[in-house]
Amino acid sequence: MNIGMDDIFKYAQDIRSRIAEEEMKMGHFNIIITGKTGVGKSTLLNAVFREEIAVTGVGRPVTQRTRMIEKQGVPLRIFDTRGLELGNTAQEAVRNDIFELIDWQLKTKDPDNFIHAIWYCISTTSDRIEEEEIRWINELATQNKHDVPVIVVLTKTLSRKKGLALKSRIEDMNINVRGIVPVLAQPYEVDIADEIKTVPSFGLVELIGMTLQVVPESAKNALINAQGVDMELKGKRARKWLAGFAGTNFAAGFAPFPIADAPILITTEISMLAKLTTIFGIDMDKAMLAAVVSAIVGCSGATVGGRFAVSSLLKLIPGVGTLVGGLINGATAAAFTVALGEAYIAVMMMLAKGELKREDMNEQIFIDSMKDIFRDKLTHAQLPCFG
């Protein structure tokens, strides 16, 4: 089957359209972030998520004391409350706002609107935690009517030892939270004997992992997409989906007529690339997607085409020929899908980690990167790659 540039750009556009569909299906991860003034909520949000999402003064008011922060292209809604100042008459109003907000979202009866988690932030720079604050956290965490998981985030943890000590103290209070995570959202410089040393950030991967464990399944894909600290988590999720696509393509090899194989496989590969793209949350424009298709065609055409031609002829032989032909086609299709998916995941990982820069990248660099990885995956699948 000859594929020209018009076909390549058509397939790229098909992938773009499917990406838009996947993004619509994915929905949003909705989170409330609260705590006293100055605990570093904005710094935490900008460090955890893949876009600088918390900008001073930006956000749509949803109550008198809560604003909703969104950014186009990120499946995330953050509900940020005013600082909970203990002893302040406005504190009770903030509490009421939070409960009313959760109620409003539940009344929509749309899981995409539900509040999926609450991060309650406490700064480790404070020497003590007031009993009233503990009571408020426990009140949030024990609302059976809402059943929204609460995680305590110990922000500004310049000392791991101090952070772990504070975590232990809170655990001893037996409050009903799902977890307590000390974090340092940004690297911190300290001057020791006239020498500047940097304390690296930590705890963000653990925070995302703990949050992922407690949110409903319907919100997990959006959270994995929106977060920007754990690339291995994105890769793991992508490979889970890849296994399913490979199984689909193995089954496609048993289509009763030889001519039926190719359209089924093309549709599956388009769906697969779209799904993998949405997991990583990387904006792939049409030119980049065309480069992916070009790499696939350039590396795999002779091998896969030849193998399918042989197995299609075998299918025409009555009886055992259909089974043998199907097995060859199925194995080839599955191996091709895994090689393509693994190559695409590898490129996505390089882009996500900054090892492959969009602005420094032209189409040929992308094609070469994709092709090299694809060749390697096909070789390990014992399908030699020609060309």
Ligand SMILES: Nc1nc2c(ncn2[C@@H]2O[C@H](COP(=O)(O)OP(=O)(O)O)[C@@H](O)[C@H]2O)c(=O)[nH]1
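All values reported here derive from a predicted model rather than from experimental measurement. Rigid core: the largest C-alpha set superposing within 1.5 Å between the two forms. Positions refer to the first chain, counted from 1. What changes on going to the form predicted together with the ligand:
- In a rigid-core overlay of the protein, Tyr11 has its C-alpha displaced by at least 2 Å between the two forms.
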Contents of the next structure:
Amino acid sequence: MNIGMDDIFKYAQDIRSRIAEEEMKMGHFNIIITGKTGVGKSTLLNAVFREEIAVTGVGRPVTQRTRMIEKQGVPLRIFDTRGLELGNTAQEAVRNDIFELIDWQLKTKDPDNFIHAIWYCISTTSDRIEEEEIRWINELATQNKHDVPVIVVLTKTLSRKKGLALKSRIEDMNINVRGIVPVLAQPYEVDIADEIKTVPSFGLVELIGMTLQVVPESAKNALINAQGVDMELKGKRARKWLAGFAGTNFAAGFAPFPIADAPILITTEISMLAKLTTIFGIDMDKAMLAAVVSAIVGCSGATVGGRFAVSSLLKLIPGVGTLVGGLINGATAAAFTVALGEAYIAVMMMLAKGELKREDMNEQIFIDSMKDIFRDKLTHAQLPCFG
Ligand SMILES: Nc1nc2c(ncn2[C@@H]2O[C@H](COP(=O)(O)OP(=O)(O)O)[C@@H](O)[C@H]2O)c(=O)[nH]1
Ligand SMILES: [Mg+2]
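Alt. form predicted together with the ligand, vs. the form predicted on its own above:
Every component of the complex follows; first up is the chain already shown.
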């Protein structure tokens, strides 16, 4: 039996709907970012997160001096403060705001509202660090009621040496924060003897790694999804989830079913693709998902091979040979599903790294390379032994 593009779009639609459900379930990573105006908070946010959130995100005031920025489809809420550079009264107001915000979110009793981390930004370009500011950071770190971890971000670090020197000077001031990370969020251009040199950005992967260590488990998936600097982290998380998934879904007790009745994607596989997309944090629209499904069945024409394609793919799995009695058992289904998940992760990785452009996904070259990856994963699949 053949399947047509209508069927493919129906699968794409199903995956899309499941992605929306998974996004709802995932919850948010909630972060306060603070520090004086001009230290580079907006620049940092735009460099770290996968969407230009500080520029395009709509901020709504949550208190007099704090606004909340969020963006549809990104599991992230940023609380951005203003006025720290102003006089004592304004500073006092910002401080009260931060404590109140932490308190207020806590009182909702909904963990999805809790503040998970605070980034306090200090510019490395300022000549001196004010003891008063360090005292305040210490107070923030030790006296907030929910033990929200504070990380000091040393922004605009043009010289790593200077950044590290500043870091150890702050450490010597007995500050009680979870970490101090020098970063340069955006490459910096300098004129040296009439020549323009570029200082490359750095420190962002370290900042995400450190933040990931100190936030609660419930916020980790949202953070990994929302960040856009460490793609390997996304891949690692997705693969880890995938490893646990197959074992629980196709274990002993899985009723073998005839290949003649097999849909191109079973419900479990649709759920898997949705979950992997949400862990990774990538915007896969219907057309892209349709391209992936087309690639799985192996053709891009109006009518494709359907079940025949799947059965010939199954035979690639070592040890399966000819399908006995035309039945797919749990082990075969597991191996097939894991290979599909791995191929899908590989595609998301290529998209995230810019090695694959979304507009190229409808091209034969994408379909061929997805097919190759999938076939390779199948050929190297291991049949799990259950129970
Ligand atoms: N090249 C470069 N410029 C930066 C960096 N961080 C901040 N800036 C510049 O410093 C200025 C203030 O940054 P901004 O992010 O608006 O600071 P905010 O007030 O704390 O949000 C802007 O002109 C930025 O372009 C950086 O990492 N690299
Ligand atoms: Mg700003």
